[in-house]
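The data below hold one chain only, encoded as structure tokens and taken in the form predicted on its own.
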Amino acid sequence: MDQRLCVLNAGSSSLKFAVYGVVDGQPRHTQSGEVDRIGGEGRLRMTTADGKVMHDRIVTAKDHAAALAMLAALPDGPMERHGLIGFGHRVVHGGPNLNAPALVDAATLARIEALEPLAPLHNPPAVAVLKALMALLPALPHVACFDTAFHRGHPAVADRFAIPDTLYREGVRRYGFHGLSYEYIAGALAERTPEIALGRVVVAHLGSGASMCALAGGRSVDSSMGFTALDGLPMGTRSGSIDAGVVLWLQRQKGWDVGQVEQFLYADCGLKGLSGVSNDMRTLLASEAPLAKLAIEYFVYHVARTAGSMAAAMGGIDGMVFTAGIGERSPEIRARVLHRLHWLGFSIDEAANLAGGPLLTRSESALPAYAIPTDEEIVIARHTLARI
């Protein structure tokens, strides 16, 4: 494994990474880690693929560039020069034109930067990391992989809002997000469950950010998220779908400006706002507070409701997949959702669900449901290797 590539995933307050050796032309995971709580006291952690801890310490990084510098200073870290052939980056919003993984040059970087208002929590840190790393290692190639790209083949009825065509042509449309996760799940289904992989599958990517996707024949045909990652399901701190009239009311009656509305919708709503307790599903499940219980039921209700709409978009359903943090690790949420979807033909196997699956339903269930861990980084690594 003389050749290595590094995948970077810049979150609003974290910088995750994964390192891959290249074996027979394919990426093989060797290391991963994260600098979290950027902007305050956080933690730098790095492990090998088999879980051996290489670094684990408290750090303070004022911004993403500082976090990147910490990683670059590690002698055995992700930016160790020997054999390094390039970088792959997760970029949340690619807009209407960045619809496939792309080598990053000055023009591409400018187009990504111009989309920052559409993904204010995610595109700015990705741009900051790209700029810092391109300055640090200017000779190495960078590939940007977009969460919106997997959804760009949606039919017009799923792609548009009911607004004038001139605005659609300016890019106001439903993009969909978590596409790298859905791309991984589509591939995993083809390998593990070929009997439904080419059918109609509803995938629930449930985490602090949450969305759902209708996969038909392994391709995205609809998504719960729209123009921005605010839309669709209620999330940790994001509102999910909300009547646009609420925004108008806040501006007119409360006198809120755009910045206040943005802060409110992205940081003060969702499970956090509804419960008044926490944005973390684990905390809510352990709480006896009435509003915590309401937030959980609200989340479950909207996941089940959206599953029905995704099935309707495909003209039927052949199976369902739960993935991401809540989807992979919360048997209670999976059980509640599947009980609500019993009318569709799901009959949950309680023991299998508690064990984490992967198959969550009984042998006599009319439809199967699975829990499948996602891996966005390997998708980015494959795209990167194909383009450098």
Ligand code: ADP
The other form holds:
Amino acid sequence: MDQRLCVLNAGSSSLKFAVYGVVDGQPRHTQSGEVDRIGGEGRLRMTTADGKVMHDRIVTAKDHAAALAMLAALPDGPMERHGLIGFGHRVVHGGPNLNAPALVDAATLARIEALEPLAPLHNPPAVAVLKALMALLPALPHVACFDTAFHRGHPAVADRFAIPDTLYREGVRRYGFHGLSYEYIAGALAERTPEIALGRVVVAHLGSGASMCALAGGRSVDSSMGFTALDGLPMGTRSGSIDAGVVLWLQRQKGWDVGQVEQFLYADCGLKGLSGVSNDMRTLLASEAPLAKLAIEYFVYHVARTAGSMAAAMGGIDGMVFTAGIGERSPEIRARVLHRLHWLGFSIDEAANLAGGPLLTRSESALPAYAIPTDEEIVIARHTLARI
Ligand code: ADP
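I have the form predicted on its own already, so could you send the form predicted in complex with the ligand?
Everything in the complex follows now, all chains and molecules, and the chain you saw is the first one.
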């Protein structure tokens, strides 16, 4: 019997999935899709790995459990039971202790649920999907893979804020996120250029959520994201690092409550807030508006500045990788970042950069930079297969 496994990635308003067959003990991608705009009128799409559309229709799923029920009802869908051996789940926050992929039983589910206060916007949809699916298909195993896990080996100076130790012990730490993406890049780099992968590499995951990771010998030693996915680089709609005094000022001078501040920092800042035009980098790159140009420059400046600080954290740098939507597909942003980092030793190969790399730098460049497409789902699929 052909074996299959399904990877689920529950976002705040979407439920993405990918299906893998098992070939020679390794997951091989066969289909993927999503239900988007959960809570309103959205779309259910499913395509084969080579792009053939299997389903594409307008749906209204009131919550994640309803979206899951729609996927389960598809005759040739991701939950079709024939050959199905288990599920892998992306869970954003694993807290201080869930530091490796975990087979989900009632106790693990309770631990993930208990972390909801640490990630109020990110963990609840994953918990909702886990609960609904465990009720729907109780006999099949579930493996939770955490975005924080890859960063759990950070040294204390990168893991802490300068706040009392009691708060650290209550969980107020610099966790770091996008760990599944960085894990994929560390592995891809080790296959492509093992000598660079053994060294000190700065990885820029530049999507609507954006962060950077300092990789030393393939392990994360620092991340630009901290306690939440708000920290670090400016993002599509998130502020990135901001003086905590601004939050106090908004509360005191404007009388904003927690909900207003949260909405502001997560949804009204970043590229969208600064430009007043869009949260989408493509739209900004096509815009003549002065504030759109400033937002792009702010983004580039902070990517370059963070690369410099990560090089300092590692005592040097041996290479850099760009990944995720902007990092994989925008030659202009990559070029502007690499020009700013010329002083570190990057000499861009403009033609290679326009062609999408993977190598973006000239042969005489002191340091190599690469564009490598990330694949968080295959990392989850591999962990799942290894644990069921
Ligand atoms: P998410 O974090 O939602 O997974 P993605 O990794 O898909 O996000 O990245 C989305 C971002 O990538 C958007 O800002 C989008 O404008 C940008 N992007 C996608 N393609 C291009 C491109 N060709 N040029 C510039 N930016 C792009």
